[in-house]
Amino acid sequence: MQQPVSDSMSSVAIQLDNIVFSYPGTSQPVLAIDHWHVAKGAHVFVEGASGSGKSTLLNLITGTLTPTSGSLSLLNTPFSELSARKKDKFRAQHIGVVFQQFNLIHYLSVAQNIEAAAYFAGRKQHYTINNAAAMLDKLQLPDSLLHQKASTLSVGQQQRIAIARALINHPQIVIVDEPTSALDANARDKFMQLLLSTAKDATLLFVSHDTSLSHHFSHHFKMENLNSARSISC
């Protein structure tokens, strides 16, 4: 078992108590977590097996789903008993989320796509294209990209305007959900650094069934070990 690198609950970034989840309808719970704490800063990877509730868990910390029982807080916050409308506010202000498929808007531009997040948590007035443009430099991608349509970029490009929207309003929670399974080798490995220089300050959650990934990752955890675990902290 890893150890807790802080025990003052203020340090933590990621908190499940006693948490059960099922779907309507089922009465085997998809999650069934005792205890287990993430510290700010940290960055882990779970990985599991299609089925294995690696979803579920994600679509708890984003405030998609609630939990059937138990509690979740994120930086100190009681997430799950929030309403929709303040988890909405929340995630938009403090976790940046990069999605499997990227979710860009298609017929946006890039820097539409990126605005859009900032429009979301309610930080439109302090965005400005050169915002953008620096995440971009970080990305290692032209400010050129800024005025082109997101459905004209490459798999990889996608990848990386993903990844700025995402962090574009300096999350403290970035959450990575299979980003890596359409490219190669070359291009995960490229990734994987980019991803890991630009979100260094933040508490990250990398969800992946590629397991050749978890060496870039302090903590590792097995999603069938996480949801049979009495308590962790990492």
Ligand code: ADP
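Being a predicted model, the structure only gives us computed values, none of them experimental. Residue numbers count along the first chain shown, from 1. C-alpha atoms forming the largest set that superposes within 1.5 Å between two forms make up the rigid core. What changes on going to the form predicted together with this ligand:
- Once the rigid core is overlaid between these two forms, Thr26 counts among the residues whose Cα shifts by 2 Å or more.
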Given for the second form:
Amino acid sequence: MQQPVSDSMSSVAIQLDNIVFSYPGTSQPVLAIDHWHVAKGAHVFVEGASGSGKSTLLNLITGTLTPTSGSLSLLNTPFSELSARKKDKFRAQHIGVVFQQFNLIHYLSVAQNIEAAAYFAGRKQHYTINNAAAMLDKLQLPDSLLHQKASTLSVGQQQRIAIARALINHPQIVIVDEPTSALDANARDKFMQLLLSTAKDATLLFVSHDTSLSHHFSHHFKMENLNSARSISC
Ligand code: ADP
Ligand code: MG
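Having seen the form predicted alone, could you now give me the structure of the form predicted together with this ligand?
Every chain and every other molecule in the complex is listed next, the one we just looked at coming first.
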């Protein structure tokens, strides 16, 4: 179904239409979202209790889960209709993800962790090395860290490297799954500051149960409203 791209459509980063998702073997859908769109450049906070479907929503948007029905479009691309290979390529080029547990590869060096993200996006190695060093600077980490194994990093360092890895390709969409749950208030504020300054030009979708973080964002939704109301946009 091809539709002309109007000016207003071209400014949409994430669009969900009639999305229903149930885990295989279960009958009750975890998500049923009639319509939700997020404008390019918006910084969006989605609040929800544990088990409310936040990670499921993010996994649908990044294409690691496929909707049971409905369509998902990202940057005007009908993402849910792409082949698995095209999804992987699109994700590597346009989406940066910071996971709750950071998901760094522990036996690789920091540089190799960051390079892997750039490699999958088809970047040349010299691009990555220069940019990884610049990114570490931005995140207030020494260049010497690049050659350390990820397993030797402190939690705070792991978080910053997870941001570096998510943002090395300058993705247009940045997805963050409550990465601050294990942090004290001080470390949390620092993390938020670094994340927001490095992702400032991106469309940012951040989910958490911790509502004290919502003031950092231009838009704030509750999972239960996304899951029941019709036609929500920002
Ligand atoms: P949140 O991230 O908000 O804590 P999740 O998206 O992880 O919530 O989970 C939403 C619901 O889906 C929960 O009831 C959870 O038990 C269920 N769920 C999550 N993953 C699976 C799975 N692989 N199979 C079946 N049910 C799942
Ligand atoms: Mg979760």
